[in-house]
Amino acid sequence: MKEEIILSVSNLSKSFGGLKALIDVSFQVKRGEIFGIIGPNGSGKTTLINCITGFIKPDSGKVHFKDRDITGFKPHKIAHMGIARTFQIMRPYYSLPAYKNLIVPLWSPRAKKLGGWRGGGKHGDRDTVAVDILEEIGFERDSRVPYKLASTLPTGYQKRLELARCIALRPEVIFCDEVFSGLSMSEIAGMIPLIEKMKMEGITLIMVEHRLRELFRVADRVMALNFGEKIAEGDPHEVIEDKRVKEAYLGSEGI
């Protein structure tokens, strides 16, 4: 049985003034896999995510999601189609309790269209669903943590909250931008089973990461960028042994 290509990026380029942030980047992601994007600072990783998810319009190239051209679509339209993302700089509703952060995606057109969240539309029931989702990703249900203001949560919980908001949209693809960044080893150890669980549930994950050892524990394939260009793609352990990848990281990060 042929594996389905859920996301296809062709010759994507983006410049900011005289700076070429992306240069003819192409890759494909199969449904249900974990695809890593690596590279030193300034290599174009976040710009690539922003172009795919509609936060930046590429200068040239195409993005296809399930054979549909979504190049240049607005972020809300892309989210409605089934692509969600986290942010490297977390963006919760700081003045709301953690569980209330999920009410917006639970009321989104996509979530309402797909249905399946128990509750039938009542606010109270959606509050329960929100707490259920937080519990699934590691919030202690019987504690006060789901009810604390998002602004008071430690980094580890805020990272989980970012993922929870994505899950509430019922996406097919989630872009994770530095989801391990700023976490302790014990927090990462708790995050990895969540990522593996999402894959088992059929969600395709595209992970931008600097924490390579941790990424390689879960990634099926990785792509390496440097100065906006793709320099390698394939099995994680083969990519990291590529001469160009080693040169890109030399002196900038331990591997």
Contents of the next structure:
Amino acid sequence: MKEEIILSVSNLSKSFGGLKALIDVSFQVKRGEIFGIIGPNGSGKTTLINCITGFIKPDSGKVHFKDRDITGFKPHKIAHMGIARTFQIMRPYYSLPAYKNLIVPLWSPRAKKLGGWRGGGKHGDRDTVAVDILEEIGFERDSRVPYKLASTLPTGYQKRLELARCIALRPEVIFCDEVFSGLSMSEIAGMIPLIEKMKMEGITLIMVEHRLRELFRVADRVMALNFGEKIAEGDPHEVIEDKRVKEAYLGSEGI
Amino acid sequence: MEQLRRERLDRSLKVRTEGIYAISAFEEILYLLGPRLLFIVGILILPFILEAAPYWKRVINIMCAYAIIAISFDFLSNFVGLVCLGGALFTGIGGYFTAIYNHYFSFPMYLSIPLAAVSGALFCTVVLLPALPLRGVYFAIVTLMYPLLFSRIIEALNILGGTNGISGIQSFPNPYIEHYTVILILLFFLFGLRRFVNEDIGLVFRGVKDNDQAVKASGINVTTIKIYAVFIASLMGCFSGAYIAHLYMWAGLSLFALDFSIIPIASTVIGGGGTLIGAVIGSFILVPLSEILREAGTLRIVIYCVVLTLFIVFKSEGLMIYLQRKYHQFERWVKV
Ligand SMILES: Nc1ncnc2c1ncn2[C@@H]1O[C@H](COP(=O)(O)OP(=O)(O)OP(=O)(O)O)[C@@H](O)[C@H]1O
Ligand SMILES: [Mg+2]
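For comparison with the form predicted alone, provide the form predicted in complex with its partner chain.
Everything in the complex follows now, all chains and molecules, and the chain you saw is the first one.
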């Protein structure tokens, strides 16, 4: 079977004033794969996600999603088409309990268009669906955690809540901006099966990560950025042996 | 000697976590509904209580009209994140619209008021449209400018009665209709909105306040949500304006007065933002207070400012939030 290119980015550039955050970045992501994006701090990873998901307008270049040009579309339109994202700086809906955070994506036009959550009732009872999703992602259903105010949750849960908000949208592609950072080894170990499960369900994941060891356990391919430029792409273990990647990381954190 | 210490306990969480646990016992229902019933019954019999003081009976009307504007401010700022200083815009537009319908087209008031509320709200929403992408203080400034703009236009072009305003607007047939129109509409908006903000769609509105980026990332057009929110708020404000115009049988430039922007905000601060009912309580304190202070002449503003400052400094959370906390706690003396 021919592998479908779900996302294609070509010659994307973005500068902030004099600072070139992205220079001519091109890459393609196949449907169903886990694609890692690595690079030292400030190398433009978040900016790349913002350009693709419509939160920032790129200066030049194109983004194609399933052969459709989505460059410059509004964020909500892109999300509606099926590209979800987490935010590096977590900001849950503070004033709402954790499970109510999922009501927003569950209420969205996309969720309505797709109908019930995995066939379960029309829009079903959104509260129940929300708790189901949270349970799936590691919130203990019978504990009080899903009902706690989002602002009072520990980091690990807030990260998972970010991801749950994406899942609730039932997207085809999810951009994860450093979902592992700030988590303990055991928390990450708890999330890896989740990520594999999403892959099994056919969701394409694009993961920006600093935690390379953990990323390489799941990623099919990775791309490395440095000062806004793509310096390597391919098999994770080949990329990490690449001379330019080693140089970029040298002096920053160890691998 | 025995020493006593005051201990403070929270009432059982079961009663307080609405919606998650079923509430069964009668006392629990009473515990939750009691304050609400007290408020509703209290406000409904107020006109009869004040039968003894006719002057104060009229204050009820203004008080409720302000309360509606205050709720709309609380809704926009604490549930949608739009700080709107446009109370005066809403009352002005609502007042002039009803005056136009009633005076120029001879629509009866039971038609002109709802019509003014809806069409005025549409008008306000359209003029505020360009400001919707603005955040925080920028949106606030734009909403503050509009009432000035419209009153200057009316003055300069000498239209709609110019500085004299439009007089001879139909009055309410009797004082009781006057009172209960505004009281019932206030109760409707108060409990309607309280319900709305806890519905799924209401949670989306609150999401816009907490984190509009995440709402966008959920495929929801934030601007559309803001348009709905501004429409709801202007509907309430325009109703108040239209009501006041019929109350005074006159629509003039003073409907665009800054009071209509400022007093609702002060009421919300005093009453406690984000509670809706707090905005009402705040108006019920501030509006009569400014009536009393009328005697004090120019000193009125000074006293007003002092009261407000004291409140903000010492009870910045707002009266309602304070009372709610006290209601949910009980204290007892225990031996040390
Ligand atoms: N909105 C902005 N305005 C100005 N400069 C920006 C903006 N966003 C990002 N930058 C700059 O662009 C560069 C790339 O930033 P970006 O956040 O994309 O890096 P990153 O790879 O995500 O880094 P990190 O690993 O720390 O998250 C940085 O130098 C940053 O300071
Ligand atoms: Mg980043």
